[in-house]
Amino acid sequence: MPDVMKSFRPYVTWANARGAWPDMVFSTRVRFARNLQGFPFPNKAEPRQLAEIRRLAISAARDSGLFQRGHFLKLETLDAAEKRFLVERHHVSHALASSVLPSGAAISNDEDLSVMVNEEDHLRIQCLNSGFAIEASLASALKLDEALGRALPFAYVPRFGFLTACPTNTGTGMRVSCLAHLPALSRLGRMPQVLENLSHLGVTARGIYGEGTMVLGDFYQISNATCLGRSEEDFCQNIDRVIRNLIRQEIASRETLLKGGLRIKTEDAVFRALGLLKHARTLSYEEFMQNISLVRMGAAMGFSTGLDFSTFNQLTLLMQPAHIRAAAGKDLGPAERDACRAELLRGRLA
């Protein structure tokens, strides 16, 4: 098994369902894009420059005092399975995982803080928290941003703010996002209208792994679409209002699913899904997500599933392909991986 997989805990702290509204908000993330003065953006930089940026960034992270017993990684030295594992833990993006140039990541021991080095920007500074926790996530991300900023010369001009490779990140360089679970809205066919309404509020909805990824298990990553013209606090307040509105809509939709003839259909769907998860002999991750979404919704609606939201969260992470490979301790073909997932799941749900 690759060493990077062995070095991470099987239990993911930021997915412990301790935040507000854990049945509807899986996690909250605040991320800052930063670049260093005197260096080209990563897409224009030479390998020697990228290596120097990484050296400076990792050194600053070590010296910040926020990464004690943390992980400091050179991405180009990792194999594909290790990189996929880090993507599944939400510490690196698909774009960074696919890079063959000098790049890296610093990840705290509790996995709530991380820094991607040489993705689209020199630094992507990130805080992850469980549940609906925008204020706490912003405070932690700002603390890390300020610690790194004392050691590194961030590219900044008073007229525009922080300079970034993509114009939509210029300004605060901040994205605040919540990973929201909206199965009832999806089941009632209301999501297309919801997504259209979000686009008019300066908000975007993406898949479970962020930009360019598909929606799995009715999870939507809701974040601000731009970073310029408002303060960090203003952007956070806007996302806070949007998420609270989505929560109200999801609650109303769940109440609709419990009325009249829809109740028996909903209850049947939930317990069929639970039965499949408990007894299947082969299970793809997509099928797992489809069914865990229904059971999670059922638990939130008061059905007796025997599972809590921390278990739902941990399973959602641990049943991913690279995590299954880590649990098996060897490379697996797709069919073997699906059989292994089903076996592990039966053991967890027995």
The other form holds:
Protein chains: 2
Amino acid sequence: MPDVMKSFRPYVTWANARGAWPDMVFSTRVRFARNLQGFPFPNKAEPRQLAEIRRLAISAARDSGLFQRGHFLKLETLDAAEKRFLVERHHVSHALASSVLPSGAAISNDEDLSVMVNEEDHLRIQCLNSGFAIEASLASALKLDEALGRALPFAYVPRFGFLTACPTNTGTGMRVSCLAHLPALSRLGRMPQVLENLSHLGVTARGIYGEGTMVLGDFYQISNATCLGRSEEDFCQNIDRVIRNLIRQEIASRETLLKGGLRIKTEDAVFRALGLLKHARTLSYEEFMQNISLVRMGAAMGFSTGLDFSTFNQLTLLMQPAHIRAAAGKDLGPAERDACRAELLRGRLA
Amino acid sequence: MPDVMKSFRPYVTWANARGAWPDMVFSTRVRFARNLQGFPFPNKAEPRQLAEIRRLAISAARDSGLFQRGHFLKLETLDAAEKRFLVERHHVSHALASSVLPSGAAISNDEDLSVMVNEEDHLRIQCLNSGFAIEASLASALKLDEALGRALPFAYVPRFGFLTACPTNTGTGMRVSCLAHLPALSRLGRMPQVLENLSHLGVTARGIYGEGTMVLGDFYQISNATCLGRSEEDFCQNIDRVIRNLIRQEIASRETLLKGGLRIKTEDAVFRALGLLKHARTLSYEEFMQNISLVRMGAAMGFSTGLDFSTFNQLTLLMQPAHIRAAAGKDLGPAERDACRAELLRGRLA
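Now that you have shown the form predicted on its own, what about the form predicted together with a further copy of the same chain?
Next comes the full complex, this chain leading.
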């Protein structure tokens, strides 16, 4: 098995279902886009410049004291399974994983902090927390940002703020996002209207792996659409309001699903999903997500599924393809992987 | 609850999965169509004549000594739920259950013998046995036929044999049928060819409740298409050959389903079906049958379902609508019935 997978712990702290509204918000993320003065943006830089940027960034991360016993990775040296694993772990984007140029990542030991190097920007600084935790995530991300900013000359002009490769990130360079679980809104067919409303609030909804990825298991990554013209706190307060509003709508939808003739249908769907997860002998990740989504909602509704939110969250990570490969300890074809997933899952749910 | 339902035992002897090939043949039935000299066939008889025929037939059944502690019923006095219950128990046809004229049934205590009175013919004498049991069923049915024939003047002419309302029954008046479970042939899409072949062998395939009823759970009632020109033993031998041939084909199909890449798909389908039955909160009889069919096949293939064939067979009877109503002890709407079925089933499978 590749070394990178072995070096990560099986239990992911930021998926422990602590924090506020763990039944509706899987995790909260704050990230800052930062670039170094004196270097072209990554898409214009020479490989030797990219290597130098990485050296500076990784060195600053090490020296910050926030990455003790952490991971410092040169991504172009990893194999596809290792990079896929880091994507599934939400530390690295699809874009960075596919780069063949010098790029890197620093990831803290408990995986709440990370820095992507030479993705769209020189640095993407991010903090992940369990549950609905915007304030704590902002504070941690700012702390890391300040520590790195003491060592690195970030490109900043007073008129715009932080400079970035894409103008949509210029200004604060900040994106705050919550991974919201909205199964009842989905089930009642209300998501198209919800998404339409969000687009008028300066807010973007994306799939579970970020931009351009599909929605799995009714999880939506909700984040600010722009970074310019307001303070970090303002953007955070806006997302905070939006998420609280989504939570209210999701609660109302869950109440609807428990009323009158819908109740038995809801309960039936929840337990059939549980039965499928406990009994399937082959299972794709998509089907796993569809069904765990219902079971997760059922547990939040008080149905006795015998499972807790920490289990749901850990499974959501552990059932991903590269995680299955890591658990198996060898390469698997798609059919073998689906069989292995079903077997591992039965063991977890037994 | 209506009295008739209470008077039947919950456990049905002829569904105990004893006898030969219990995993492929649910039950075997032999029935004789008989009519009394001096009376018009039921469709031409006056109500007072039908009442007299019933009096004679029930009296002969009582006197035969084969119906001790049995059931002697005037069907037109029963309510719809009671009649539906008797249909589900395979003692009474849909046609007889819908009659408003004097009609009846005698059913032995352990339900292996019964006589329908004033269905298409004056008497339909039948014997039911568990599993593949043509010889034993014929012997029991002949014994009852002889006992009733001593008391009643059956319409018989040497040239044709026993006279019946419909010419397709004239001659022996006998139909021998096996309720065969053919899930692997169905799953492999081979049933259309099988049914086509059967039609050339003087054999009819019907749904679980007989003529004009739909196929549920891959159960096919296989019986002789004609009654004339050959002896009872000849017809029985023909059906015996046909069923043995179907069993060979079903075994070969089950072996195919366990080969190569099909194995995991088969196992997956079996256990997903089991998961559904164990977890559903609302369940129609059709969906129950689709899924128990797969679990039944899986058990025969050696998958550890934790269930035996007696359980499968009993459930196949007990999950029927009027049986659910009987278990609930009160009238149920369709939605309540499906919820009650799921609940009773979970109790049985827990």
